[in-house]
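Take a look at this one chain, the form predicted on its own, written out in structure tokens.
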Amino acid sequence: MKLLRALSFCLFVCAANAFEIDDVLDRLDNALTIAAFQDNLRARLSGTIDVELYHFQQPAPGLIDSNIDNLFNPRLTFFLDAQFGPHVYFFAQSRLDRGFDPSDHGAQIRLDEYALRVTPWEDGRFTLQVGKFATVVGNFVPRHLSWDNPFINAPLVYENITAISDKAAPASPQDFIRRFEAHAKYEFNPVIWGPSYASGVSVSGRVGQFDYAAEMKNSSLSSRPESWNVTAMGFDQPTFNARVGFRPSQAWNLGLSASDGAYLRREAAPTLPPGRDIDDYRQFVLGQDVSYALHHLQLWAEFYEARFEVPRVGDADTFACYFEVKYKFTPQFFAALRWNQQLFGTVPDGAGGRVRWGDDLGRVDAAIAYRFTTHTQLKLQYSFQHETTGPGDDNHLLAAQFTVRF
């Protein structure tokens, strides 16, 4: 009850102040935009302030890193966009928060994204991009930021920690099956870690009803945020990702994605079998995505088949998918519903049999959001997660997020 009263008070204060700060933010927006060299150079600094409140059961679900049930998670994000003539574009994203994922740790500041993009032709048939940026795989990443995401968290496939570890190889099949501990989950990895801001180079473009994108990155889709910097992980074992999209009409967008790369970090090398190398163990991902938009209705879905080659174990397969719907009741008010599922295959148990290497999960996310102004937005979310195999542990999550965009 104390949390609910505190949440209600915070939301009331946020709503009351939303209209007062709107005029200030409009003036700030103009002040943070500059033009020079006869408008050949245009640059804009923008950002968001996110205030998040979480209430959940232990162990914390997804990528939330907290040993307490009630979490306050503020975040300040800056975006720099610069256009140099008609063909060259630069962007960067920096954040001040308590960690890349929600946590109860101390404050830190990071440069999450920076990239230079060159588009030689105005029809968009080809674009070259170099830097540290989000993956081209799937259709969630283009809407993963707080202002664009109908929910507060990501779909299950982007945040459910599995028994895969990039820091050390299992000593045996039994070790692989038993070593995962929910309270030490940050030693392990999901299929895709959020937007996967790894470093590298990409090419993309659109030709008729088709669009394409391919990238070479320094770490795999499952890699943790500290692996994304070039200084942490070089290009000794690059990952290759690609997506091909087809737009049969304005309403529909269909896509096929693929990824292949080594998923182990350098410190895992001493734990590998004799004579084996990090590059011998890879992550393969095949994804399908679809989206639909008509009037007030938007639909998204993604399906992922992933395989990890695990030392001393063999192939560990998993399938994950989600279906998401958003409906805008008014220009300011919308609601969203998302169903997620992840299923796990079997691996040798070391005794002549086979056993499931993870507990199958199902999760339902429901959210409502209201945009008070063009600069302020409030989201409320409830999530219910259920293990459909194993002990059948459930987890309930309540979350609120107030965003100020400038």
Second form
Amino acid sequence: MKLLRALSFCLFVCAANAFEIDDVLDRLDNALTIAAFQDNLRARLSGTIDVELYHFQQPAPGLIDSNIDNLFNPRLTFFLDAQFGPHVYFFAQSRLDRGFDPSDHGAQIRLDEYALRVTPWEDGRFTLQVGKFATVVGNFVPRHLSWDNPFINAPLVYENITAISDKAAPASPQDFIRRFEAHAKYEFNPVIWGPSYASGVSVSGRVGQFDYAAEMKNSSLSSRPESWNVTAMGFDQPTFNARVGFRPSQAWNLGLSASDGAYLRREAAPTLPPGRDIDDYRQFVLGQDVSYALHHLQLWAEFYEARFEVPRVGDADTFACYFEVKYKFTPQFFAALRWNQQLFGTVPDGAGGRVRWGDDLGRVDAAIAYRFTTHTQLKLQYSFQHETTGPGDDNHLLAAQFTVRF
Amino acid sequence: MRCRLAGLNTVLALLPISVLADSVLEGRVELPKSHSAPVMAKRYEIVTHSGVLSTQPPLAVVYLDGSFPKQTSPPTKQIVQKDLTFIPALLPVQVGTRVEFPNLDDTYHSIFSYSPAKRFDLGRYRPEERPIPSEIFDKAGLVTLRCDIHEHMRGLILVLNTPHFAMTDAEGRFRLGGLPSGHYTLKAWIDSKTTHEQLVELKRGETVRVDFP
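Switch from the form predicted on its own to the form predicted in complex with the partner chain and give that structure.
Now the complete complex, all chains and molecules, led by this one.
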């Protein structure tokens, strides 16, 4: 209750003093931007403060890791953007929060992203980037941060936990199906874990109406945040991701993505069948994405077909997609709606038959947002998730997120 | 007789103000030493171009405060978006002026303002967008322009009640000509928190020098 009162007070102050707050934060922005060597070295420190409140049913949906139904999840994020002359750019992102995904755990601080980018030519035909950074696959990454994401959470494919576990191989097909425990979600993996800030190297650029990007990362798209650090997972089993984009006009952007890499962590090696290595079990992903934008309307859609090679089971296939629309009704108010779907294939059940390896489900996300100032934003979201196979469980989620951008 | 007087009024009204008002104000404004050297966030852009954003030297707007007739035919001004920058970065206009925002880049821009003097959002628009997106600035005050896509982009429109204003050059020098005689307050707008002012007396045909410390 105290928290709600504090949040209400913040909103009241923002609404009443919007212009002054904007001015102060603009001045802070200027103070946090420096230049030297005749402006050849420029650096800017910026960030966001996110205060999130969740109310949901157990088991908590998506990657929310909490045994309590009402979750308070604050987050402080710092960004560093630096330009060294016309060709070299560096960026970093560090967060102080309760975990990479919303959780009821204690505070932790992480360096989530850091990368050095070299762009030799002015026309953007080629860029080389090295470091720990978001994947080039799909079209969600450019809007995954709290200020840009119309929603508070990610599309289903980026956060729905499946029966795949990168920590241990199943002992049998039955074990693969039955061991999945929604409450122990951090033992399992989604198809793509968030924006997948894995470490590696990428090349990208544009040729006419086409753009391309390819990367070699140290861990697969489904890998957990702990696997993204190069110190945790080396490049013994690299993952290769690529995307080709076609932009017939500024309004449309179409893309095809692909990914191939080993998805098991080293601790899974002792649980594998004799003579097999973690590199023998791979995650393949094919993706198609499309986006459209004109005036106050924006649309996005992604389609993913994923295959996991599961020890002692075989191929586990899944298909996931979503359609998302955002419309800005006034300069400060917008609303968004998203339909998500994930379908699961079948695997051998060990008794001569086949069984679905996950419950098909759909989820509707609806959000409204109001920008009090150019630096403060409030989002409210309701999500309804429904399993269309299996027990047919439903889950309702209510969430609020207040963001201050500086 | 009444008809003749009406005719004379019409002729007088059509005469340019400069014929009746030919005082000149010139001088210098002490400008801040700092300048803006923006940094573009390219974190999640697959296609990036080399190069750095242009720097913006600090400039001031000098204007004669007072009661002046409103514009009968408001002019149209432009602020273009080129190389991911607003050009000019600071534009003074009289109340009632229409400002167009042509996009000269090969990418979308989404210009908006939440300033109390003008709240608007043009949405995402292409370089070839016609008619060119525009807004009429009908309330005096400072309007901060931003782009919803390119966070570093920032521009200012200073909407004034007076038709007598001028931008300084990078050295702070200014010249205001064609001014009417009388007692006025001359103001030098530096930024949102700093406006200097001095009282001036203008006599017909005279040039008055005013320096702002």
